[in-house]
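First comes one chain, alone, set out as structure tokens in the form predicted alone.
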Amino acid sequence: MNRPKVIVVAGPPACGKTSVMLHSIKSLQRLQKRVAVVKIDCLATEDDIRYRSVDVPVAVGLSEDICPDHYFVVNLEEMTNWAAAEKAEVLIIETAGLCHRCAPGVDKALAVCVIDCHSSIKIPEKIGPVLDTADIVIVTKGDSVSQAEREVFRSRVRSINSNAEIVEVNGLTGAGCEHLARLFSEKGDSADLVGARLRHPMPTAICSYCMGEMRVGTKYQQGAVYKMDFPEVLCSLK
């Protein structure tokens, strides 16, 4: 069975991954490429439907109680296999963006961050190994911000990541996706994943409250629980 070409799609919640992603596959359909996508989400999803609208094979996965970044490593060979089931030629795999720790890339796959200028000057230091990690930077809605600021922006990108293509995408109008496109297609090989590594580890989340624990304070804690240091109090309360 011949493997996809894996390219994972991470960033910050409404920061345009889908509607890129859109006009990117339109533009691998020209290039005769054939495409299958997943989306992971946590609780509810309507993308889906906008992905079959340019008449791809789309599977969902809900993470519902855990992060959607590791459910998506626990099921990525699942969703390779059912990509190659479908023929694919290329997997889009757009996971949810949440605490900006955790960095769903793989070494055998393309790396993708997604990121708005618009959101924050300072946001590219804010959002950790899923950019620092990347294979291509996209930088979407450039297009409200000033010529000055974009450079700004791109040269905060770069000073995290200096050896990720960067790409500036109009998720509105598809301006940048062409390039991306033929970036997708000329970048990383298929292959199969299993035995793959992580290209950053995954944070840990093992305490009561993952188990279910809804009672607040220390007596109620266990597992890893990280306490916070705080400043001495210089005066005494009277």
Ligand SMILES: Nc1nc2c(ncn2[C@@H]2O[C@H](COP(=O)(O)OP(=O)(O)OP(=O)(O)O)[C@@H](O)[C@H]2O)c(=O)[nH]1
The other form holds:
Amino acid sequence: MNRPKVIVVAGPPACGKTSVMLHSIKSLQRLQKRVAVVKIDCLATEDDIRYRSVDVPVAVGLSEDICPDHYFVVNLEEMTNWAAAEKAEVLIIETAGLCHRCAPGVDKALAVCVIDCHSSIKIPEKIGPVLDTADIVIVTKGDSVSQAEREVFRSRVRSINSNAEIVEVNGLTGAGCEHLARLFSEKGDSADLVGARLRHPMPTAICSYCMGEMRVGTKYQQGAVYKMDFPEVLCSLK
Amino acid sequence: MFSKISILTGYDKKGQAEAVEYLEINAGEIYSIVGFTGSGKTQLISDIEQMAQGDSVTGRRILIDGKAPEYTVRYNPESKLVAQLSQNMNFALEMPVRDFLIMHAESRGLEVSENLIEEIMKTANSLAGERIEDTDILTRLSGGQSRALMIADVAIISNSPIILVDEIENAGIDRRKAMDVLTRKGKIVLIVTHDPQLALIGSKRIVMSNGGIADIVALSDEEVIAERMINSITEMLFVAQNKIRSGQSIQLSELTFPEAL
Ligand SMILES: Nc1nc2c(ncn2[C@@H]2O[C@H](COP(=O)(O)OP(=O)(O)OP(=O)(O)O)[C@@H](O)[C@H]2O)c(=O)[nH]1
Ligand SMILES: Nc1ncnc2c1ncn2[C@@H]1O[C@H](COP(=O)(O)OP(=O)(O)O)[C@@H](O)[C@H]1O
Ligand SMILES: [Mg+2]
Ligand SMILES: [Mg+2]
Ligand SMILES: [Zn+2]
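Now that the form predicted alone has been shown, please provide the structure of the form predicted together with this ligand.
To see the whole picture, the full complex is given below, headed by that same chain.
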């Protein structure tokens, strides 16, 4: 079976992932590429409806109780199998990106991070690993800030990821998406991801609460339990 | 160095070819961009800022010295040909003025010095009303203060050969002085404006309608005289405005009418 080229798109909620991908998919289709999409979210999503509007097969995975990025890796092999069965050449996986500790980037897949320059100058640092491990960083919503702010934002991104291609895109009008689609077709290869490695380790989820514990208190906790350090008690409140 | 930009026009909002097919602007020329709200003025300068290559809503292509610009010229701030003062009245980034100026200067590849920061603050404060301190947080500046700082920043840090200015008039700052700070010899300057005084600074006017370039109008001999009249009326209004703002009363003797009236 032919393997699709996998593009993993991550970024904070509402940063413009779907908007940008919709325009990019249209450009990819103009380049005669067959595209399939998987959307991974936590509880609910309507992104599948938006993706269907550009005539691509869409699958949705809802991670519910667990971190969407863990859920993503657990299902990655099956996602690529499904896309291959759909005869897709490019598989775009949009992840919810709620967890700032995780990064879904995988070797042999193109890692794309979307951030919105209208959010906060601290965002590039906060989302650390997703940005750090990306091959392409897409900066959206430049239309709502000044040129100077866009340039400052860009250099902040650059200081965290010195290698990535940084692309400014307007998710509303699609400006910049044609270039993005070209990068998508030029960079990376179709590959079997079985055996490919995560670019950044996922955090361990091995405490009692990962297993469904609901009660508060040390006596209910088993497994890897990490407790906070507190400053020395000085009774400083009068 | 670069000597001209060309605009290969595209389509208006109805998808019809723009009335003006091709436009060339040479270094040193000042054009104004006029038209009703929503007619596509901001879109035109955004196409120029992004050096669109048929990939924006208008389908326009922008050439530098007759050629499509290299990728780095389009996107790398260090080699950017364009400085843009956008229509935004406020900053969105929450950081101190000083940090912002330092980061912006660095991103444009400038040597950051105390003198540079001082020069920008001095210029901004010469345009603003209430004083801006370099410790102020960007997002807490007023519309006028933000605008003044953006102007000083564009003039001194983003000192590029093409300057794009979007509706500088709507922030209660001294427009003439702002234009003096922004325009320098040898640059291409495009001014989007509704203000007759600013519109007449340009030797030509690009008239926008329905998203397309509808016409190019050259400044006429009569308008050269009109410009002087409009300037002195504006001057008079400015005197009155300052009197009122500083809590004084206007004296008739202080208002001088242009001779031609
Ligand atoms: N002004 C502006 N708005 C944008 C831009 N890109 C996206 N938006 C808006 O931002 C909002 C969120 O966009 P989405 O594409 O749904 O974002 P997302 O990252 O897919 O969101 P989730 O999947 O819910 O995490 C929408 O209202 C878009 O119209 C942009 O470049 N500029
Ligand atoms: N040629 C065009 N085709 C399609 N949409 C356009 C075109 N020109 C402008 N627009 C859109 O019309 C809207 C108003 O244009 P804008 O440039 O903001 O107007 P102005 O600055 O003159 O008030 C924007 O959303 C812009 O993207
Ligand atoms: Mg989405
Ligand atoms: Mg406008
Ligand atoms: Zn996680």
